[in-house]
Every structure is written in structure tokens, then in C-alpha cells.
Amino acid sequence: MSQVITQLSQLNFSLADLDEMPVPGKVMLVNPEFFDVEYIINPHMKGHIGDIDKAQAYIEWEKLKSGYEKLGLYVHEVPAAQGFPDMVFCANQSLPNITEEGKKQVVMSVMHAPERKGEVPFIKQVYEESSYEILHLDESEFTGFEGMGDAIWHFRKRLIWGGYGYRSSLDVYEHISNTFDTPVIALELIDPKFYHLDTCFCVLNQETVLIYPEAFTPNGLKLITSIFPNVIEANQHEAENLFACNATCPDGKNVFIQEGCVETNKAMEEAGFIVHEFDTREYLKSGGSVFCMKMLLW
């Protein structure tokens, strides 16, 4: 079923009617070792050149890989490249699929910043090295797509969430929806702070989502409480601050979030959700946390 839906008016499924996906069961992380903050491409990033502490960027890193292999996740950790200070961030520079009869395959990204570009090529051969079906955008057509920093899977189900504005461009998705024969709902986001989906939309389960309201428009959000039945909101100073919707659910149950979240946790508590805090102050400084900071594929 392939569309792309940008108005409530347009919306002609519920979740029941939409195939169900398996769970990713492995989670990619890519090495910080060269990770820091050498250019402007966000408005996180003002006043942070050379400002990282890479001793202690090291140790977060390290104990986000532990709290996703005591999930029992799979963790495939990918070296660093030299050049690249922000491929840690490796929920960017792609976006994996499995269809239903169980193939494998991955939409590779066309970063929108120059600096970037060159992270996708090592990345690429991750996905080699894993039997997936390598795909690639035109992009004498395709100006920006960033991966699932911008288009997100919902839970357990055959359905993506596109964020557009900023980094990726809204005509793509179209070409996603063909290639993956999934509905695309595409959300404008329209403040530069949060520039990717991943910054202000987190899907937590099925039922349940995650966002800061103040980074859609009027539209955007109808179509997102027309799917989710629990949506919880992030205050400012969590979202803009602390990335609080930059959190992920790989189980529909755990969640992992920067420490600090003090509302939003006690919101996703109370909503039966385990909070478990990670300390990603370093790589706050770059624009990203967890969600940014992992890629979880089949």
C-alpha cells in the first residue's frame, strides 16, 4: 500500500488495517572515536567548536552499547572514519526495511550538509557485509534525505513517518512509499531547532508517541493524534535542552532517554513505559542523543 499523506483528509487506514513488521533484534553503533564538533550545520552546534570532551563522549558511548546488550540486543559496532566527526550519529545516513517475505533492504541517504556526505559510503558497506539489498536515490533528483533521522517506522507496523523542512525534502517520499510499498505520513516541521522527525517525535509502541507539539504545524499534529491513541508532550526545556523526544524504544517497553527528562519520564511512568537514563551531554553539544546515536536493524 504505498501513498504519502499530508492532510487528515487523506487518511483512509487505521492501525489495524496496516501489516505487521517484526522487531529489529540488532542495533547499530557507530565508534566515537573521531567524534566532535568542527562545523556549524545546527543551531546546537553555535559555540561548540573544539568544546568536546572526547574522554568523557567516550565513556556515554560506551554506556549506551551496555544498556542495549543487557536488552539483549545484538550490538554491531562500526569503526570510526577519520574525517567524519559526526558519523556517530548513525541513524542518518540510511533507512533499512524487511519486507514481508522476509528481504532485506536499505534506502541510502543523501545527506543535506556538504560536511556529511562523505559518512554514507562507510555505512553502505555495513549493510553489504549484512545481506541487505542496497538502494540508492537519484540525486540529481533527490536533493536531501537524512535516513531515519527524518523517517521513522512505526511500531510493529507497516507504516513510516516522514519528516520533512529541514534536511529532507518532502517529494522523496513518494519514491520511499513506491520502494517499500508502505504509506508515508509526512510531517512539515517548522522550527530549525528541531530540524530532524528524531528530534521531536519518538515512537514509543504502537498506541504511544512521544513529541514536542511546538515543532508541527495545526496540520501535523491532527494526523499524528489520528494514529496515536496516548500522545505524550515533552516541555521546552526538555525537548529544546535536554532531546528528550530524541529517546528510543527498540522493545515497545524500555526506554532510553538523556538523563535529566524529570516530566517527560515521569509521563512515560506513569504511561507504564521503564525509564532508563543515559548521561549524552557531549554529544547534546552536536545536536543529537540517543535515537541519533543507533541504528536498529533485522
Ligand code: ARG
Second form
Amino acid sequence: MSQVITQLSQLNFSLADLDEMPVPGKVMLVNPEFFDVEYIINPHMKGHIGDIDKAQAYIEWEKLKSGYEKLGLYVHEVPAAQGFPDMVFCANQSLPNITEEGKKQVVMSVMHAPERKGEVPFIKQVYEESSYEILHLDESEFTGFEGMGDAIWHFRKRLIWGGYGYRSSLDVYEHISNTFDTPVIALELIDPKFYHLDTCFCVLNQETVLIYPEAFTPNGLKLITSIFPNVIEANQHEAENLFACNATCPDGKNVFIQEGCVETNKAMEEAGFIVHEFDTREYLKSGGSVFCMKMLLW
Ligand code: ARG
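Could I see the form predicted together with arginine (ARG) next, after the form predicted alone?
And the full complex, kicking off with our chain again.
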């Protein structure tokens, strides 16, 4: 049965009522061999066509990769595909799930930008080889769904936070909720600079989220604060220019974030998190950072 919550009045559960989920132990990364800015599909990409330092991008990606290895995650490296400069952002082409019975499934995305549609079959192949059940959305019914860029699992709970407005449409979440038998709290995004939910919303652990509040409606903020007892807010500079909220916290303790997010890091450290800074400056030119450069898998 599907349950998509867009209003506080529809919220009929608290965190304690939700079923548990295992913590993903694997991370998928796509090699940045063909990473570049070749077209403009978000405001951050403006002025950056042809401006990528490829060698620097490679160094940054390698450091991120070894960061995951040091954290004890199994890294599944996927080769790049020529002609798809954004494929390195592998949070976007899919949304995986593990059922209560331990069955692995994935819904493949319907990329909003025509330039990125061709990435999906490559990522699908990875799931096929990892024996996931592959599920597809009807492209004639849904205009966009960009996977974990917009649909973010709560930490260790069967709950999905679903962003909509730019790349994913609200109506897709009925389908996702039904397919994964999981409630979805849908959050409208209202600032084009924060075009994916993962640019303004980062689940740190079960009780804590890092957000950029101005990217949400008052209604969305009420939904966020009614589930998370601890809300850390990034300031405009760190959220907009350093993608502070595109951080990731795979184990509920260690946070990987773009370097220089001084205020955000201070707040996270005060809340007990261990912060690891990474330089993703080449990827920021494309409108992405740490979170969207990976996919966590079971
Ligand atoms: N250039 C890419 C795009 O606009 C960046 C994607 C970043 N992904 C993310 N989940 N924020 O699609």
C-alpha cells in the first residue's frame, strides 16, 4: 500500500513506529574518466563548459574512493562510459532497496535531462550483475525521477524522503512507496540552485539531519522537524558554494563533506559527528559533490 505524505496532518507515525533497515555495506563509484561539463542543466554548471581540470578531478575522486575503503566499505568501481560526462554522479540513475526478507531490488531512474538518459542502461547492468531485481518506471507516465539524488533513505529505517519540483515529479512517489512498501515524505524544492534533494538535505543518523532551510517550503520544514529531533542548518555560503548538504554519513557517525564548510562542521562536531573533509572542487562546477558521487548498496 502506498503512503505519500505532503502535509503534517497526514503524518500518522513517529520514528519509533518505523521498521528497521540494515546499513548498506557497499558503495558504488563510477570512474571519472569522461567526467566533464559539456552542457548546462543546473545553475552551477554555468560558465564551466570546458573548465574541468581532468587530472585534478581524478585526484579528488581517488581520495574519496580511499576514504570509503578506510571506513570499511566495499567499493564497487564501475567503468565510465564515453559521451556521458555526468555519469560519475551515480546517486542519480537508480534507487535501491532491500526488502524485509532481504531481497535486493532497484528502481531505475527516468532522467529528466535528455543528455543523461543514456547513463541508465550502464548502471542497470551493474545491478544485473549484482543480482538485484530490476524495476522500471513507465517513461510515458512519469516525466522524471532521478534516483537517490531526490529519494533518500532515512538512516536504518523504512522511510524515504522524496524531493520534487525540478528533476523528479511528485506523482512518482506513489509508485515508489507502493513498490518498496515504504512511506515517503515528499518535500517540494523551491530554489533551482538546490535542484536535487541531496543538495539541501543530508540524513546524518536516525535523529539528525543537515539541511539548507531556504530550499524548502514552510510545510516541508514542518515535516522535517517533526521527524528529526536534531536539525543542523547550513548557512547560505556553505550550502550554495560548497554544497555542505551534499555530504554523506554512511555509518551514522563519520561524515564526508566538501572541505571548507567551517560552520557546518563545527555544528556537526558539537553534535558528536566525526568530520572528514574532501576536495571536490572540480565536481562542484557541475553541481555535485560527495553525496551524489556515489551510491550506497546492500
Ligand atoms: N551535472 C549533474 C546534473 O545536473 C550533477 C548531478 C549531481 N547530482 C546530485 N544528486 N546532486 O545532473
